[in-house]
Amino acid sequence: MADKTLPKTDVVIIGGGWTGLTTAYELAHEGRKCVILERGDHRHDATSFGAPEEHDELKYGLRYTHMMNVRENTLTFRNSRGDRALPMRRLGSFLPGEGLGGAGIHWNGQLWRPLPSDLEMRSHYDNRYGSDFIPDDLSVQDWGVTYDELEPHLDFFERICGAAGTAGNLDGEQREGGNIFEGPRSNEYPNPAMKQPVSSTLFGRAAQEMDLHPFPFPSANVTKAYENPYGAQLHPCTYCGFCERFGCGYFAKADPIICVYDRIKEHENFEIRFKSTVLRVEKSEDGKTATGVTYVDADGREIFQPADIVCMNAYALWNVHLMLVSGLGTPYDPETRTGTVGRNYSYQTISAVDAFLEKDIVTNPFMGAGALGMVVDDYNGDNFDHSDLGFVGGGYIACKQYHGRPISYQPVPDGTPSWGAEWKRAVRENYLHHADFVIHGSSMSTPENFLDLDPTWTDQHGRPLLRMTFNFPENDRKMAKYVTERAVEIAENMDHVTSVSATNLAAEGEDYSVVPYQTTHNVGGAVIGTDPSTSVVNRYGQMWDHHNVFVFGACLFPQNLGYNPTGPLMGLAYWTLEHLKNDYLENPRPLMDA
């Protein structure tokens, strides 16, 4: 029983990141009273333009000031059902955000679109290779939404961010210099691509000589003065190297505070309550709708906030956890492979290549940005023939220059000791002469990778912790080995390269670990689709079982792409909001196709 019940609001929104603030902006301007409940506190990453307050590598890059505090909120982890799950006591493999703006504050700004075949993966592979091509141990499925349906919303979000890049497919016409594999764009990027450093320029030349198709990262690190459709002012990137894990003090990296919150915070239909942890979504007596949410406020009181519509806009993992503790939907049971909430959790398959250059080639790694570099997409998705490879999916290969920060950036060749005078000498000799590659691979969903409630461990509110069961599928190990080998080939063909080494935990047979950082791209667990037996929400983001609950974020992905998730999840968000505004508000009901 809550300590207090508040007056009903039109919409209650759980989480104040990209999707939560955008939902509030769009619905407040439709005349709906919106209340956001944000677990973290207020913050602003650009309080004094010109003074780089965020340029503190120890505070933000290694002590994770912008990220979730695992002493207060965490999960348990195991590799397989036979293992005992233990709580994650330190941040490592992934870094969920906390506070105003969520993880959208410390993202690096890579702004991708999904490939058309990514959204129809099951049917695409069936049609191209035959119905028995996808291995039986994968639970890959279509999203239920096509690229053409999402394209206007992907385009709009790029304009919200002032995205910088070069179109590779404009109205169906392939254009060199951009990603020729991407789906058709209705418009060119709002801003020109970023300037490229020495390392990625050498990479691009080598890739072209190998008949590959290099192009610059699609970037939310803005390249010229820009005003977005909401009226936010963005400034040109300074290439300072403080993007990923940091907010941008220059208004140069698009984020949800600058692009959305500052444009909605004074609106009469908008309210945000900080330090408000949602405990559960409450349901009506017949269970068909939600009546609101119960949350703990900053003073520790349990408050019930009634609402006509509940929007779940928390980070992917926490949306799933909240569904499970609230009894929303049917939990997934890996034994019977029935149920949907927690099903199809997947991650990302990352590997790296280091290329060391001749000493007269200076790369100046401290001149970086979160989405600075050149990419080849020839081995991503189904852009290459999989017939005889024994796996599905792929990944992009990029030569990137994110940063040269002194604590974290210490490139040394294979065989160098990990400490001592020889290590220090190697860092000094190689710091300015290094090309840094990432292989950013897809992650296929399997019946044995899932999220559920832990039977042993509870949080400070007495709720079971979320339990993650995950290991790299054999499919993804094969994919990572193949694509990493292609990356090594590119590195070895670059001019001025003296040595090349690769690191690939998945392909080397290592179990997945939550300890070393890999990527904050957790997806699935509340997936979108057209079949209630394999999805939590319909293709409009509306829960099958509770029509006034709408779900946002990467938890909707049925499997992970080879790309960073922000672009696709925001394309889905605007798609859902279009139908919520135009089809649902005036006539609340389950949304069905005609």
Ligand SMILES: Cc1cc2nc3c(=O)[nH]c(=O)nc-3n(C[C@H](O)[C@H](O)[C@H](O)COP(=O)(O)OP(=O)(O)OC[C@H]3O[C@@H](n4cnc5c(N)ncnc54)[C@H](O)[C@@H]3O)c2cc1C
Second form
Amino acid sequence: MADKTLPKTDVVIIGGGWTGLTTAYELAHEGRKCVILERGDHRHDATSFGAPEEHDELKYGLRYTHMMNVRENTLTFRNSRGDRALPMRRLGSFLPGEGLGGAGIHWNGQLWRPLPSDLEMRSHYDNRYGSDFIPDDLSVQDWGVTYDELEPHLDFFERICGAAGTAGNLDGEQREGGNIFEGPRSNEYPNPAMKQPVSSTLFGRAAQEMDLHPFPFPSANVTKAYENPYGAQLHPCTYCGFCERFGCGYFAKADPIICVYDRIKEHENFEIRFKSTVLRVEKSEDGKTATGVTYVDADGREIFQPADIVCMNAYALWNVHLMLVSGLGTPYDPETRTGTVGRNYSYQTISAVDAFLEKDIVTNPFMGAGALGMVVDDYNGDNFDHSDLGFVGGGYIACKQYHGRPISYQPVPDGTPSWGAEWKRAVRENYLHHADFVIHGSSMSTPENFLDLDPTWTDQHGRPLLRMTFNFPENDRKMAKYVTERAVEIAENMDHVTSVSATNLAAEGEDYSVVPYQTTHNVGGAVIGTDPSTSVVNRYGQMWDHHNVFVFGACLFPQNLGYNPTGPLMGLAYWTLEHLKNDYLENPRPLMDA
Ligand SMILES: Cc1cc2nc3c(=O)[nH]c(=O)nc-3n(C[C@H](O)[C@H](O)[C@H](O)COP(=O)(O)OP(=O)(O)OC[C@H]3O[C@@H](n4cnc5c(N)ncnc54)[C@H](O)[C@@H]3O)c2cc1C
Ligand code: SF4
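If the one shown is the form predicted on its own, what is the structure of the form predicted together with the ligand?
Let's see the whole complex now, leading with the same chain.
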């Protein structure tokens, strides 16, 4: 029983990141009273992000000041069902956000679209390679929504961000200089691509010589003065190199505070309550709808906030946790392989290649940005022939220049000791002469990778912690090896390269580790689809079991793409919001295709 029950609101939104603030913006302008409950605090808004303060690598880059505090909220982890899961006591492999803007404050701004075939993966591979091509141990499935349906929403989010890039496919016409593999765009990027540094220019030349198709990173680091469709003003990026893990002090990285919150915070239908942790979603007596949410406020009181509509925008992992502790949907059971909540959790494969350059080639790595670099997409998705490869999926290869920050940017060739005078000498000699690659790959879902409630460990509110069971499937290891080898070939073909080394975090024979940072691209667990036995929400993002609960974020992905998730998940968010606004609000019910 809650300590207090508040008056009903039209919409309650759990979480104040990209998806939560956007949901509030769109529904408040539809005349609905929106309350966001955010478990973190108010943070700097666009007018007070100070560049010098943010340029504190120790505070933000290493001590994770913008990220979730694992002493207050965490999850348990194990590699397989036979292991005992233990709580994560330090952030490592992923860095979830907390507070106004969520992880959208400290993201890089790499702004991708899915490939059309990514969204219809099962049927695409079946059609191209035959129905027995996808390995049996993978639970790959279609999303239930197509690229053509999402395109206007992907396009709108790019305009919200003032995205910078070069279109590779404009209305079906392929264009050199952009990503020729992408689906048709209805519009060019709103802003021109970023200027390229020496390292990625050399990479682009080498890739072109090899008949690959290099193009600049699609970027939410804005390149010109720009006003977005909500009226937010963005400034050109200064290439300061403090994007990933930091807020931007120059109004140049599109983030949810600058692009959305500042344009909605004074609206009469908008309210956000900080330090408000939602404990559970409450259900009606017949169990068919949600009645609102119970949360703990800053004074530790339990408050019931009734609402007509509940929007789950708490980030992929915490949406699934809330569903499990609230009894929303049916939990996935790996023994019987039935149930859906927690099913199809997957991650991302990451490798790195370091290319060391002749000493008269100076790269100035301190001039960087979160989405600066050149990319080839020739080995991503199904952009290449998989017939004889024995795996599905792929990844992009990028030569990037994110930053040259003093504590964490220390490129040294293989064989250098990791400390001492020799290491210092190697850092000094190589800092200015290094090209840095990332290979960012897909990860397929399997019946053995899933999220559920931990039977042992509880949180400060007495709720079971979320338990993650994950290891890279064989498919992903083969894929990561193959694409990493292609990246090494490009590095070796670059002019002025003296040595090349590679690190593959999904290498054969090595368990996935939660310790080294990889990406905050946790996906699945509450997936979208057209079949209630294999998805938690229908193709509009609405829960099958509770029609007034709408779900946002990467928990919707049935398996992970080779790309970063925010472009695709925001495309899905605007798709859901379009149907919520135009179809659901006037006539609340389970949405179905006409
Ligand atoms: C270092 C880093 C770099 C990244 N770079 C990129 C990139 O370049 N490109 C890209 O596409 N993606 C990137 N991402 C991922 C991107 O940040 C996320 O995809 C995006 O922020 C997800 O938005 P969201 O609204 O779903 O969740 P979030 O931004 O995580 O927001 C969720 C909010 O919900 C709140 N919350 C959680 N549980 C509760 C609860 N019980 N009650 C109340 N509030 C709650 C949290 O405090 C949080 O503020 C990056 C992420 C990180 C960490
Ligand atoms: S690199 Fe550009 S976008 Fe990133 S923090 Fe610096 S000015 Fe902002």
